[in-house]
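Quick heads-up: it's one chain on its own, the form predicted alone, in structure tokens.
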Amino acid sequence: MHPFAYFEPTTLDETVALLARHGRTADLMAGGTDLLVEIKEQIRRPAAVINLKKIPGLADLTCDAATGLRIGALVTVRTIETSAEVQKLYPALAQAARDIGSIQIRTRATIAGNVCRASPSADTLPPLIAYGGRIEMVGPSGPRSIALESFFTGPGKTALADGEIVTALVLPPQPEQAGSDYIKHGRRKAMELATVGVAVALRRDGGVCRDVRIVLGAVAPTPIRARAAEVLLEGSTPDETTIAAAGCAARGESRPISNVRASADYRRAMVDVLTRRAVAAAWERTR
């Protein structure tokens, strides 16, 4: 492991100043589950590592039916996985958290780190987008907030500007009779990257779907909304025929590549299957 300067700031202002001083030669550390491995393997060679763990408030988690969910930048995956309120109000996110790595990794890794990594196959991204999540940041120009849907610009790339730090992820309150689901498909059940991931969030209005959001992971350079599939379901009764049409539409909207985990054709086929299953499960949860 090559030498680097190490800092433990205690305020966001101090952190922003450190980033301004060291620029792109500095890396931020939250859980460190990716960063430390990549430094050890010489994939990254930062001149400075800035540990965020001593900044008050970043590890705070609040989840309430009236105000929604706020996930501080240091909240771990394991905390989300085991939160009774998250399981109740945001079950697709709790499921995605359970699907990440091993329990040892989930105990250290953070949700914000999974987001900032911006891997197309990251498990938390589809449900966070499906719930209409936003990401909060602070930098030299002050705080700002954008929709998570707009945050990802390519594999490993985000809209985070130089000198900015993610402070929280925020999900709006869920409406009455809301339902959601996340399904991950991989070659094995644990310690696996997603071959395909599908998240669905919707609301029951009598006998029809409203506010439908379908998000696909690992089938495009970034997580994508299956908008044609959403249109088919919006205002419709999710019977077998409608759900099948939505799955077919989502399949057509996916843009997968072939790699060591699966061919593009296989991924497209699984988008169809998983979209059908996730829509049916989300609808069932609205009862």
Given for the second form:
Amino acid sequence: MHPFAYFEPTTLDETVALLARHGRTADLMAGGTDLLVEIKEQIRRPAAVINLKKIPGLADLTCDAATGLRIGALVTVRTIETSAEVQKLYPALAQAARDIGSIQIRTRATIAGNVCRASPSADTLPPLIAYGGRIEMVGPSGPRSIALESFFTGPGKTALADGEIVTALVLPPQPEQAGSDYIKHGRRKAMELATVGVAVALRRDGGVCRDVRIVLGAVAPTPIRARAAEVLLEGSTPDETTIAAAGCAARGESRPISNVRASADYRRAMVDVLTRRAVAAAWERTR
Amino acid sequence: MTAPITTVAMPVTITINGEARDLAVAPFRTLLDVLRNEAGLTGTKKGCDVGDCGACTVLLDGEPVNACLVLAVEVDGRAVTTIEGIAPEPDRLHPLQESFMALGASQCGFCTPGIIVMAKALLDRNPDPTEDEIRFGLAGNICRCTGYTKIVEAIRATARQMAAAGQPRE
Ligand code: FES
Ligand code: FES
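Got the form predicted alone; could you also share the form predicted in complex with the partner chain?
Once more the chain from above appears, this time first in line as the rest of the complex follows.
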């Protein structure tokens, strides 16, 4: 690795000041599982690395039915994967966490890092958006928070401004009779980037589903909502015909590219299949 | 304000296999390089150096990590266990090491330290894993030789033996 200066700030204020001082020549490090690879492969050559791990409170996780889920910026993917509360209340997120890399990687990697990296195929993004998540940041002009849905602006690009640091991801409490699912499709079961990822969150209202959110990963420059598919399901009974129509609509809304992992046509076909399966599984979980 | 720690070597104390070691390391050196070079422990292997192969797996405060993706300076004050440190006493091997030898689960041996350390982490958490759980747990450890079948068998055999012996999993 090329030499860099190294900082271990112990407060957010100090971190913001460090970022202001070093500007774009500094990189923030949470888990480091992407950053260190990019430095080794000379994709990045930061003059300074600012390790966030010594800032108290950033590794806090709270998850409960009444207040929702709060994921501090240093909470690891493995912590989310293995939390019994997250598995119960936000199963699509726990599943997406389990689908990332290896146990060794997940032990270090953070959810916030996965978000900031903004890879179109990142597994945690579709469920975080489907659950209506928000992202909290702090910068020179103070704290702010925005919906995760509008955080991603392109591959590797986000609404995070220069000098800002992500502090937490916040998911609202789950409604009564909520159901959700995340399905990842790849060429193999593990250590793989998603070819297509589909997250669904909805709730049951008698015999129909409400508040349907369907988020597609790896089929556009950012994760996208399949809004036409959502509209088809909203207020309907998700029987076979409706689910098939939703799958078809989601397929039409995806804008995949062809690359080494899959062709655009194949990805579209898988959006259809996975949307149908994820909707059916989410509905099943509302019982 | 934290003193800007520069690119020069900084003193760290890392407990490696139970022994506190005072080392001076530059911030851009990985735990893997420091274990192999400064600490002289070459059992931990460098395969890919980017988190893909698992040959560098060590336990950091008991949890498995890729030592190639950890900065040595981050480990100041923490405990690292490598393949050299998993045997219960100097002249005895860990049951996993015995099973790997007895069942031919190691061929060239390059992946073996990482796999045994990962397998220990798995058994520490789940003393009686199914084949699926073992394969899921070893997803980040690549072996070019064995085809994995004997590795899975050796881990299952170890789990059975340890259960039969009622041994604490050291
Ligand atoms: S050397 Fe660290 S994972 Fe390959
Ligand atoms: S025994 Fe040769 S790589 Fe596994």
